[in-house]
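Let's start with one chain on its own, the form predicted alone, as structure tokens.
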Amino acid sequence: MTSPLRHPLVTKPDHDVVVIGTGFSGIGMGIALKKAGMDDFVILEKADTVGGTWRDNHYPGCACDVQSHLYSYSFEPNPDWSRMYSPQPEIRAYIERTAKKYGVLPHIRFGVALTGAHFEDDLGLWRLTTAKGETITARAVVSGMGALSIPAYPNIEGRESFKGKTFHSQDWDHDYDLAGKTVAVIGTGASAIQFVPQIAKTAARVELFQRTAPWVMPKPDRAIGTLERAANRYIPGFQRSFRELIYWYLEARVLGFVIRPSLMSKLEGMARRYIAKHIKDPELRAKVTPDYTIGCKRILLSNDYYQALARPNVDVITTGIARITEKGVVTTDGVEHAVDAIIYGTGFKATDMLSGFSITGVGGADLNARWKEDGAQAYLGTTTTGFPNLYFLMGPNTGLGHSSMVYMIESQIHYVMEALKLMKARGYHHMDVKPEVQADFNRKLAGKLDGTVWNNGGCLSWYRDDKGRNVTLWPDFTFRFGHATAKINAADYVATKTADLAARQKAAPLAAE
């Protein structure tokens, strides 16, 4: 019997809005789409609490690297904090009582796992697959991924053989005891220099594999005492005028990162004399002295790590590795490094955000492909051409290398948020951002970021990718890209009103079902 014929028509997706992901960015985005009453959402989490990379890395010593007061929602401030840097359980414990405060749990489902998100061009939906093979519907999808969330492991010979004890720092084995334990440790690392000073502890030795030797600052951190709690909570203002003190404070780094990279010099003449203050052995010394500009990589922050490589049981280690084995880690003059546990502190794929998600758009464009072939390219790192209301908060050089990313994530969720009621205005389905405006976008940034440290400073970062592209950083003060996001210019897309695709359907061919 032959099926009955039918038009594709216009129909109501599974949700208005698809979130992905329950970290600073997908709470965030929930808690805008709540106070805007679009309740039609939901929030898709691939593990079973929120929290996102803030609930991923437990390992000891994890902290911010930015003030407290600054990183952390500007309409939900804290005066509770313990420390001007907060521990990891603090932030965590945070973005849940941020997500229960403004109601946005009951729209998150947990245990989704999403293999990828592919545009319908007939419907003008987006449809998520999942790891469990179940099909959910969208009008609008917004990323809150984020760029620290895969874990990367180094391309090292071997690595699989090793039959020890063996993780990454973000999944970090608690049950497994370091003490008593020879531990090599390879990457030196954001995470690496917050946990080394730990296990050096407990640890009979720690054998430290060092590819590139970070700048390390001194950490500005102490505790918040009881009387500047009670202010924070009780004087009208003293929070937040101290929130803005550090961010004008932050932003003037701009000056010698993106401005005036001559700037430098000065910091880093202050972090060599910290190196001489705690590292006596000249040998020692030369080897965690790096050999590039300040602020060409992250510049991290540590009032312990020095300390840690001084002590007689850790052996900083600068010779290539040439393979791992059974034993343990073999370097490149032959000399076999015997060891209990490996532990990778190698950091993440901050330039391949999207590995193992696959994402088509209009006429099946694979962003993957494409991000490869030219890097990953976004307008203002949240929409991208031919990929209809598709929208990525910490998407592409929305990356910072001198304040908070809260910022650049709430100036992103409002920009979103515009696009989202100028559709519910005017009538249209989606839209599509053009392609000569991302390109105009790209080709400034791109001049912006030629002349800054990070481009320029002799070193190869996790901010560029495998083409020497730096699809990382944000190259200017914060409040421009918060002044660029805070309205939406319909000029700068293509929009199809849902008027418009209901005829097109209409008069498409008929199709059978």
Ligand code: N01
Second form
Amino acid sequence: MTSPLRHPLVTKPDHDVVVIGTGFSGIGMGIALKKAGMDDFVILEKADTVGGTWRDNHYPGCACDVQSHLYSYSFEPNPDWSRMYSPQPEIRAYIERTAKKYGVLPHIRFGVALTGAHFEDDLGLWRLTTAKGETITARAVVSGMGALSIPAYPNIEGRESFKGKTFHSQDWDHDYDLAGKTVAVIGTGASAIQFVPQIAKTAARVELFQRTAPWVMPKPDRAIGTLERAANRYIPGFQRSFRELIYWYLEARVLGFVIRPSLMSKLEGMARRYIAKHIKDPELRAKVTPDYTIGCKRILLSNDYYQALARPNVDVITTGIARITEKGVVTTDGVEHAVDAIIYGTGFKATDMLSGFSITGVGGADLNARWKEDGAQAYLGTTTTGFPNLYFLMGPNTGLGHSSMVYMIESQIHYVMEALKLMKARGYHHMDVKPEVQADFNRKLAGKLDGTVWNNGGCLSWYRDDKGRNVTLWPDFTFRFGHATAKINAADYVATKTADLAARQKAAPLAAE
Ligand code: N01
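Could you output the structure for the form predicted in complex with the ligand, given that the previous block was the form predicted alone?
Every component of the complex follows; first up is the chain already shown.
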């Protein structure tokens, strides 16, 4: 592709590295770059504050379902978590505080929404375009866009015709008072099970439309008292040991998810007893008992969801939705459920993570088209052949059904830093993962995924794309991912040396001038 840019030879880009997003990924990446003294970077953020998913999701009851001691950076323990599973405002504040502490804030440009990233073959650079029409060039791009950031609205006939209030769980309208209102909630996933108990306290009625029942287990949550916080702060190794304990406890769950799915039956028995404990009405109990193997969809943790469903002002409706009208939701039995508001707890476009963002690589290859055709694929969830120096944090098959994403993010950040350091040490301008390396990695991944409960548990989930391919989850222990990303193997990549690029540009000056 001939560049429309007019940069001088071996072109100095606007920034050495552009990082996209300011969630755990983007901020963590910025911190790693700063620690390595690689200061020529900018972080582009479409919003006007940092926090990623923990800024965007602020629905009532929003909290983490992974223990905070582990759901935090390894290098930045927070002795002051108020609970084992912290509420959203604390996690958001933690990210803000950490960004400030490590000097990342001056590198962030807020209010910059990217529309595309295009690799300029002749310059060996990325040209990013913004919604405002600005062009930014970079040698390397690190996407911290997150896998669950684009809300998914259901494709239900008449959705636009509803005259009442509507919003998605990610765009919660706190100015709209739900007290005394009749509210339809569509979806019973991880978000809905957190906000339904909250809104059920004040709404006149909650009509909860459930397509598939989730498996829900008790959340071993508790407040962390002042003594324990003091121990976290002052007793050397106390909090770190606790973190380790949580890590290994969660890691053991891989045995059930991946290695011996038959082990899940014990867990299923516990989950059934949990339903029986809180739901006495046999009809409701039958409705909320899933018909697939536990773990096939994300196992949800809650201490108040079933109690909320048992309230007299909550209806669980399992008849399918036929359409939405001006007044409410019509089910396939012809009943119209008139409501004041519809809240979509319908999740995110997880398998379509690039939607709305165009990425073209070597020779103009279109990543959206490729991932649609072949399924989202990368090497170690991070690099993609034909897209040199483009790195995905939380890329394909790095998601977890059992532990903390922050562990995966930190592993990937480490790997990106390995790549950047290798390029510097060897005088490389850019590196492209070899197609056979990527193919071999994904072949092995697919083999591992074949035996998992996610693929064989008898459910449909956002873990798999529309062709049934599991493009989201890492099917192994996380420490194996940590080991795989600990060192970069130069032989996995085709490298272009800066000197060679300069010679090439000199030979074809018109393209680069
Ligand atoms: O979304 P979901 P979420 N008609 O995709 C239903 C993370 N998270 O926002 O199961 C009717 O889980 C859909 O039904 P079905 C976490 O990784 C983390 O709740 O597809 N219903 C389902 O019930 C989580 O997994 C935390 O049959 C429709 C629901 O909508 C991810 O975010 C907290 C429908 C969507 O559930 C997403 O969670 C919260 C339709 N047409 C979330 N379309 C942490 O604590 C969809 N549904 C870290």
